[in-house]
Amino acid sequence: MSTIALSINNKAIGPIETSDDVMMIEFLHEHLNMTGTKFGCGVGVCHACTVIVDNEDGTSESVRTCINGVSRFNGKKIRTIEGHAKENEFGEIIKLSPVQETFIENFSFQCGWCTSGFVNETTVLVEKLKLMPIRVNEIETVIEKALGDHVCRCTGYVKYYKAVKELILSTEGLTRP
């Protein structure tokens, strides 16, 4: 057993005692009733279960929750798909994130199972590009490198990639001459 405390979507969680063999995806679903992060393959291949870990140095990274135990996230600041949209004081969604908006505008997802992983990975990519803009001719390579490991069971990759490219090109400061 371990005792963990972490922050998820800016909400303090714990300290909570949990078994050492509980995976983070299970912790999110069964202990916190946060089911937006999807369980896909269970072996870390499809990336549907990706969440964002915000590091103390201001950088962020994507981490798969089906292959990482909850104790790995002890003391960390986590963002899940439930934390991207802005809500009002009643908990009602009033504005989607730019990544969520571009995926909807481009009809990127079909069944939606992989969407939370794509949203989180693209959010990390956009945040990295704000710190280190890329040349326009590098966009497709950078998108492939960031999203290439994500599996969409409906094979909707073209629309995801098109949406991300549009977002990068339309967001000031993500590209350089």
Second form
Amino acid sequence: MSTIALSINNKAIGPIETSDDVMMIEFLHEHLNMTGTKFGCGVGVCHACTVIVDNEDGTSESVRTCINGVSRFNGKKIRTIEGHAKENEFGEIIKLSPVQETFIENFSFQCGWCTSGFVNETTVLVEKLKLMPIRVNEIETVIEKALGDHVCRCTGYVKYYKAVKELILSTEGLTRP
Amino acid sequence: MKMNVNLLKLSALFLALPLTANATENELVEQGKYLAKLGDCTACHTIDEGQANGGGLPFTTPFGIVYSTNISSDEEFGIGHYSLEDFTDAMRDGIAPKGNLYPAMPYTSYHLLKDHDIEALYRYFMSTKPVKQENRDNDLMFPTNIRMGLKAWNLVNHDSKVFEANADKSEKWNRGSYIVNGLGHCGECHTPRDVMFAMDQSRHFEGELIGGAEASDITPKELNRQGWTKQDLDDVLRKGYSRKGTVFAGMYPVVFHSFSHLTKDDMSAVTSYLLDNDGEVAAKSDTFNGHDKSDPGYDLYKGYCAGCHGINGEGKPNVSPALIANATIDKAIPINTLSVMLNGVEEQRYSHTHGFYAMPSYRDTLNVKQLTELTNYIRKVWTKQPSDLTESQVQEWVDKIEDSIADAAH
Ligand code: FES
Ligand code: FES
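Would you generate the structure of this protein in the form predicted together with its partner chain, following the form predicted on its own above?
Full assembly next; the chain just shown is listed first.
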């Protein structure tokens, strides 16, 4: 048995006991009933199951939950797709994050299977660019590097690409001359 | 009916006749084609998406960058103007009509080739599609940029002796030695290099760090200790994966382009030579010492590795190799265990139905303490190696790995 305690979307969870071979995605789905994180390939290829881990040094990284056991997340602060939008006191969504908004405006996704991964990865990217702005002519390469591994079966990648590019260009401080 | 069959036979004979006039030439070309695969010539002499044998692939050496040359039959840019003698000199002594070749071209191994095989290779290359692609200038630092120096280098470091059979060994063993040391040019990566950057034959096949990973120790002593059977070696060299683990880094293309094409007899000769045993070699039982749940490495293993390699190291078919019986983790110095953790492993497809997915790099995720705990833990559970590596040892190996990435040499 493994015992895990962590913070998810700023809420303390656990300590909870799980068996040793439980992957993080199973923990989210089965133990916490948080099913927003999607399970696709289960072998680390599609990146649909990506969540955000916030490190102590203020940096954040994206981590796939299908191939990482719960113990990797023990004591960590993580963010999942459920944590991006603002909610009111009744738990109703009142405002989407800028990443979510731009994806909706651009009709980037259709079935939503890949969306949790795209939203988390793009959020990490935007946060990185805030610390280290890029030149406008680097946008394409930077997006490709950050999101190139994410698989979408429905709308293709053009709309995701367009949305992320628009967001980077329209958010102050992400690009530099 | 009978007559018809005979007629058919007869007409087949007539059809075959004009071809036989050319049979020796064609046979030589065919043999040369096979030998070129053993030598893996096209892999180094072709850039990604470039035309086969057109050259231009960069090799980063500690002295600068050397580009492979056009070895297609093109008379202007390739080797179409070479005579058989020119070709022999290039293969055996690294002397091309235009000057000395850099020993990134493994003439330091190819000199072992017999005249007949060199001729077959020559005929084959003369039959290849000419590629109109100019050679690139090398980008080397002084004094290595002066080709004259190569003459002196050859004088001191190069022995152009043709293969001589070892009379104490079988014909099969000798055939294996000829392939492995000659065209296979395995020593170019697997034999450590001396200060002159020549293969140190006193440490033949003992392994060398190249481009962030170790070309393993493939001496019979080490391979037998690790428990390789002939079938395991056949599998890993022909398919890229085996009961004893998979090939990765620089060895993946070697399997793909070269060893997977070996005939059954040649592969059997190679495995007999590598294990120094003409007979069958019995498999040893796999090591699984059980988990130690109080070890900090257990938590790391569960968190970072078990998702793909399985909680008991059993691996996942077509996803990731098993740690049970894996030779990569069963080495006195865990360079390759650390190398895959730092660099990850690229996705590898061996056939339409077989392959492994990429392993992520943990360079920015695991610190030296964690790398040490994890490496010790893996050794403790799946090998008979001691699990008392210290952080300073691991740091030293990590530094070596990082340094070797900068000067990846052939
Ligand atoms: S479900 Fe995790 S990467 Fe596909
Ligand atoms: S929206 Fe369906 S997979 Fe991307």
